[in-house]
Structure formats: structure tokens, C-alpha cells
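Take a look at this one chain, the form predicted alone, written out in C-alpha cells.
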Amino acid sequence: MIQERHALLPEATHDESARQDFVSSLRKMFTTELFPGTRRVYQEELLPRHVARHGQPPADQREVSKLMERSFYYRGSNVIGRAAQELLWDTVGESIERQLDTLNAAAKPKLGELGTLTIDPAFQVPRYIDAVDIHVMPGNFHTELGEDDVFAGALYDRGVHVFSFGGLGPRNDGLGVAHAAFVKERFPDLKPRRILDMGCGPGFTTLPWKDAYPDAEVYGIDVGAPQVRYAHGRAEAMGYPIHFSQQDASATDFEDGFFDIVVSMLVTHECPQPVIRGLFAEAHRLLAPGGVTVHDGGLVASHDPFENLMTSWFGVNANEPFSAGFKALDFEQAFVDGGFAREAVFRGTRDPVYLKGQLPPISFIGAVKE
């Protein structure tokens, strides 16, 4: 699927462009045949002969992650996992450097717009965000090349598409519209005022929330300044009325109840334990009376030990150290050490919006403030 042009959408040249599809190719072989064809090898090789020496099937997933390791298909599609995940980077990346005098100018707020864009200029970046590669992606979400940059919110928006093979859609907002799309579904009446995406990046799961919701106040936040500055671009640009502004999510400078809704997608993953339990209590501040957050993830924990050593894979392959704690959680737990009662904590599923049938449904967790 062919991305949205957009006027801060990274161009890219004839081999700019075909080293893209040769690397989102890779990510689709990997993540449609190599990845699930690891489980085939331990169902049908592996676990039979393990059973037939040992008596019973491996205790844990450290047990899984010996028995995996002597296999060459497992080693062999980790590394070509990793490889894809480095050269999608470094793919993108050289196109946007590029033409990133061009995209910075592109993105400087106008008179006359219809949203409005806050950079901190004191903003200390998280050290647990500062010190990590998240998804092997260079300088992570935060790091500013010069003035007034945009880096890495090109580098993010371009770069998902690539890592997704066109399977978030032409806008990359397929989990932002599935997003949406659960929240109306449950809570058919309610009418929100304002509307809170924590860790926007680079807008795309935010503007779903403007269709889904036309005559709410749509507000963006995240830890980057490169990722507001891109975001607020990109929805000037495709003419969404959203303020986007650099702030932590777990304190921010909202009044208290000032929304109806705050939300948050493929954040919570990324983030430690203490720093989840913020962003629920302050959830719980921001949120008005019968307002309601809900965040992907909050999984139920498998008790096969080979599923959780598939559902590490990123965790252990490209850099995402906070995932084991993430699976750990107690999401309800959190949820009322948040503020919220227990009884109003729900979860529920979605199927995604463009890749059903490839991807399972999308688990979501969340509470409603009383």
C-alpha cells in the first residue's frame, strides 16, 4: 500500500525508493514465513525430540530458549530479523537526511494555522528514554540534529511504513482508527470535549481521534521535540485542527479533569514499570468524571513458555528492554493504584483495520473515572 503524500512526507529517489521496498520485502518475509515458521520447527522437530529425551515437555522459557538456540533456522531468521530492522533505519534515515532543510522549514508553524504547536525549551528528556535505541531506531524518539528539527518524526512516519509493509494503510493510522473505533463502540454515548494522545510521535494514531470525534479538542503529546514539530506539520498539512506539545505524559501541565478521553498506543511497551503506573495516575487527574482511558497491551500472561519466548522476540532482538516488565504488569493493579476502582477497569479486543487475518486482534485495557 502506497503511503499518503503529505507536504512534510520524506521524498525519495528512484534507488532511495527501491532500497525501501527491498527492505520492507524483507520485514514481510520475515514477519508473514521466518517468523511463524519458527514455530512449526519447535511443534514438529524440536519439542518431540526434547519430550523423547527428557520424559515432558521444556519447564520454562529459559528451558525454550536453550532447546531454540541449537536450531540453525531459529538463529538464522533472528539475524536476518535484526538485519531488516537496522537497514530500515539506516534506509529511511540517509533519504530524510537528505532533504531535512527542506522538511524542517516545512514544519514551522504558520500564521494562520489551525493548530497550535508548545515546545519546552528547558524539557529534560527522560534518562530511560535517553539511554535506549528504542526499536534499534538511531537516537531514539528525542535526539535533535540542529535547530528546529524534524528528524525523527520523518524518520518515524516513513520509517513505520516501511517496517509495516503499507499494513497500517496509506496514513500509517490503522491501530489510531482500531483505537478509536473500540472506544466508540463501548461507549456509544459518551461526547467528549477534549481528547489526549500520550506519546503521539508523529501524529499518526492522533488524528483518528478528530474523525472519530469532529467536534472534540484533540490534544498531542510526547518526550520528542523532533516528533511534535513533524506531528503538528504533518496535521497542518492534511488540515486537522491538533495541539500538539512536548511534555512527559506521566506530569503533565493539564488542569485537572481537563479531558473526556486520554489515550495511549505502542507506548506502554516501551516504558518501565513505575513510568506505566504514572501514566495511569495521571490518566486518572487529567480524566473529568465519566471520562475514560484505555491503552493497548495489559495482556493476560500465556502459560506456554514457547508463546512468551515468540512474544519477546522484540524485546531481546531489537532493543526494547522494557518489554519483559511491560508483559509482567498487573494492568488492572496499576490501574487502581492509579486512582481508579477496580469495578470500573475493563479490557476488550479489535481487529486491526488493515492487516486482519494477519495480525490478531488488538487487546486494549482501560478504566473509566467515577
Contents of the next structure:
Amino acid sequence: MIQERHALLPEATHDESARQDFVSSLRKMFTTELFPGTRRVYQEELLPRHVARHGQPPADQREVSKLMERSFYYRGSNVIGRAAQELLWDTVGESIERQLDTLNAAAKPKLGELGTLTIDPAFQVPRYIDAVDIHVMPGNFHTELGEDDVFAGALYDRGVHVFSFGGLGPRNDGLGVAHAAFVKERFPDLKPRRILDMGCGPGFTTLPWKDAYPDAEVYGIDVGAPQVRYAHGRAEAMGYPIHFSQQDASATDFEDGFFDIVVSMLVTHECPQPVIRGLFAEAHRLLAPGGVTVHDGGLVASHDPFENLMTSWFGVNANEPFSAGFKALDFEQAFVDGGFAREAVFRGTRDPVYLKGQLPPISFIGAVKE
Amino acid sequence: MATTSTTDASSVRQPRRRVARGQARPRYLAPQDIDRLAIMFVALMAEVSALRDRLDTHELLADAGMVATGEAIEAAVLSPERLARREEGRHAMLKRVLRVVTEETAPDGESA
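Can you give me the structure for the form predicted in complex with the partner chain, which would complement the form predicted alone we have just seen?
Below is the whole assembly, all chains and molecules, this chain first.
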């Protein structure tokens, strides 16, 4: 699938495009064949042998992991998956770096634009962001290569498209569209004046909210200056009036009750537990009475140690160090601690955006402010 | 016969030695380097795949009676069918190269 062209989308030469296509094919093979094959190897080969020998299945994730490590299929496919992840950013990054001056210039705010961009020159990047390059994406979401830099934003926008082999759609917005549709369906009478997307990245989760609620003002915030610079340029190029600013979503500068919808998508699983709690408390402060906050996640961890090993793949192999804490978090309690009433917490699911039948449904958890 | 002189000369000539005498080859790699090698090998596969696509673009231009200049290669427009064929080709290549990963599902040291 081809990514929709706009002024901020990086160009690719013939060979850059070919390398990126290879990474997509490799990622697709890993996701649809090698990785699910691990389950077959476990269920059909390793588990029966283990049970025959020990009289019972492995007791916990550590035991399952030890058992799996004996299989070359497991070790071999994992190193291929890791290699794909490293190659993804290196391949896309090389292409973006050579055209970075052009992209930086295109993203710069100009007179007469639809939306706004606010960068905080005094912003202190939180240590949990600076210490680990999430997804083994060198530089993580926030590193600036120079003045007016959009590198990390462009890298994530193109990278996600290559990573998902186009599965999130020509605008990478499948998850944002599903998120907004979930809220519209669940709260048909909600007429939001303002909507906030926390941890907006390149903005592909933000724009769908403007489509869903054309009369609302839509805001996107992120700790990464290159993310919001790119998001701003991208939104302007696509004709969307959005207000982007560099902020920590657990302590924003918006007034109390400024928003009617506060969301995050693919953010909480990259945050330490205290930060997730902080996001929910800030959402509570920012919401007007009757407003709703909705985030992806909130699944109760499986009791099957093998399934837990499977869902730990990115945590173990691709630098998602906080995903284990995310899986273990009592989300309902976190919302209550953030100020929401326990009975105001709700959950829901939507079909996965791509690889239906292979990927689990998207799970949502949220709360309504009284 | 006049042609036998070459044969005669080679029959007395020793084949070149292919291993140097002297110190043994130093040991370079540590066991844990094998992971890095595997990742390098995947990157090399990307290069092979890109070369293959470039060859395919040459063929596309040749079919149209065009010369495959650098400029023409960059400007070539690929049909959805051609893109799909390339994806099939990459998948087939990956299956061939990664056969060894998928062929053995039993734990090491145990036969299936």
C-alpha cells in the first residue's frame, strides 16, 4: 500500500523505496508466518514433550521462555524479527536524513496557516524518554538533529507505514479512525468543543478526530519537538486546522475543564506506571463535566504463560521496557486514583485495523467525568 | 601436435597454494557475535532485494524500448500488478533464504 503524498512526506529514490519494500515484506513475513509459527511449535512440539516428561505444562513465563529457547525456530525467528526492527529505522532514516533540510523548511510555520505550532524552548525531556530508544528507533521520539528539526517525526511517520506494511492505511490513521468511531458510537450525544490527543507523534492519530468532529477544536501534544513540528507541517499540508504543542501530557498548560475529549493512542504502553497514572489524573483535570477520556489498552493479562511470552515480544526484543508494567497495571484503579468515579470507568473493543483474525482486537479503556 | 605444449606445461606445474604458511589465522569472532552476523546478513538481503528490483526496472524499461539511464530508472512508474509481482518475489526469496529457520521445529538435540 502506498502512503498518501503530501508536502511533508519524505521522498524515496528507486533503491530507497526498494529497500523499504524489502523491510515491509520481511516484517509481513515475520508477523504473519514466523511469529504465529512459534505458537504451533509450542503447542504441537514443545508443550507435549514437556508434559510427557514432567507431567504438567510449564508453570510460568520464565519456564516457557526456557523451553522455547531450546528451539532454533524460536531463536532464529526472533533474531530475524529483531533484525527487521533495526533495519526498518536505519533504512528509512538514511533516506530522510539526506532530504532533512527540505523537510525542515517545509514544516516551518508560515503566515495564514490553519492551525498553530508551539515549541517550548525550556522543555525538559523526561528521563524515561531520554534513557531508552523505544522500538529500537535511534534517537527515540524527541532527539533533535538541529534547528527546526523534524527528523524523528518524519522517521516515525514513514517508519510506521513500512513497519505495518501499509496496514494502517495511506495516512497511517487506521487506529485514530477506529478510536474516534468507538467514542462516537459509545457517546452519540457528545458534542465536544475541544479534543486533546496526548502523545500525538506525527499527528496520524490526531487528524481523524477533526474528521469525526468537524466543529471541535483539535489539539495534539507530544514531548518530542520534532514530532509536533512534523505533525504541524503534515496537518497544514493536508488542510487540517490543528493546534500542536510540545508538552508533557502529565502536566500540560491548558486550563481546568478545557476539553470534552482527552485521548491517547499507542502511548500508555510506552510509559512507566506513574506516568500512566499521571496522564489519567491530568485527563481528569482537563475534562469538563460530562467529558470522556479514552485510551487503548486495559486488557487483563492472560493466565497462560505462553500467551504472556507472545505479548512480551516487543518488550523483550524491541525496547519496550515499560510494556510489562503496562500489562500489570490495574487500569480501573489508576482512573479512580486520577479522580474518576469507579462506576464511570468503561471498556470496549474494535476490530483490528489490519490482519483481522491474526491481530487481537483493539481494546479501549476510559472514564467519564461526572 | 602443436597444441600439446600447454598441456605439457600445466602437467608439471604445481597448483597455487591457497593457504599461507606461518602463523595460524587469528581467532576473530566471539560466540555472541553470531547475533550481529545474523543482523548483517538480513541487511545484505535487503541489498540483494533492492538490486533485484533495479533489474526488474531495467526490464520494464527494455520492454518499453527505452534506455535504462539513472534518470529513467528514477522516473519509472510501476503498475500495481508489477508491485504485487515484486512482493511475491520477495516473499519467495525470504522463504528460500529462511528455510532453515522453519524446517526444524524440534528442540535441539532431539529428533522430531
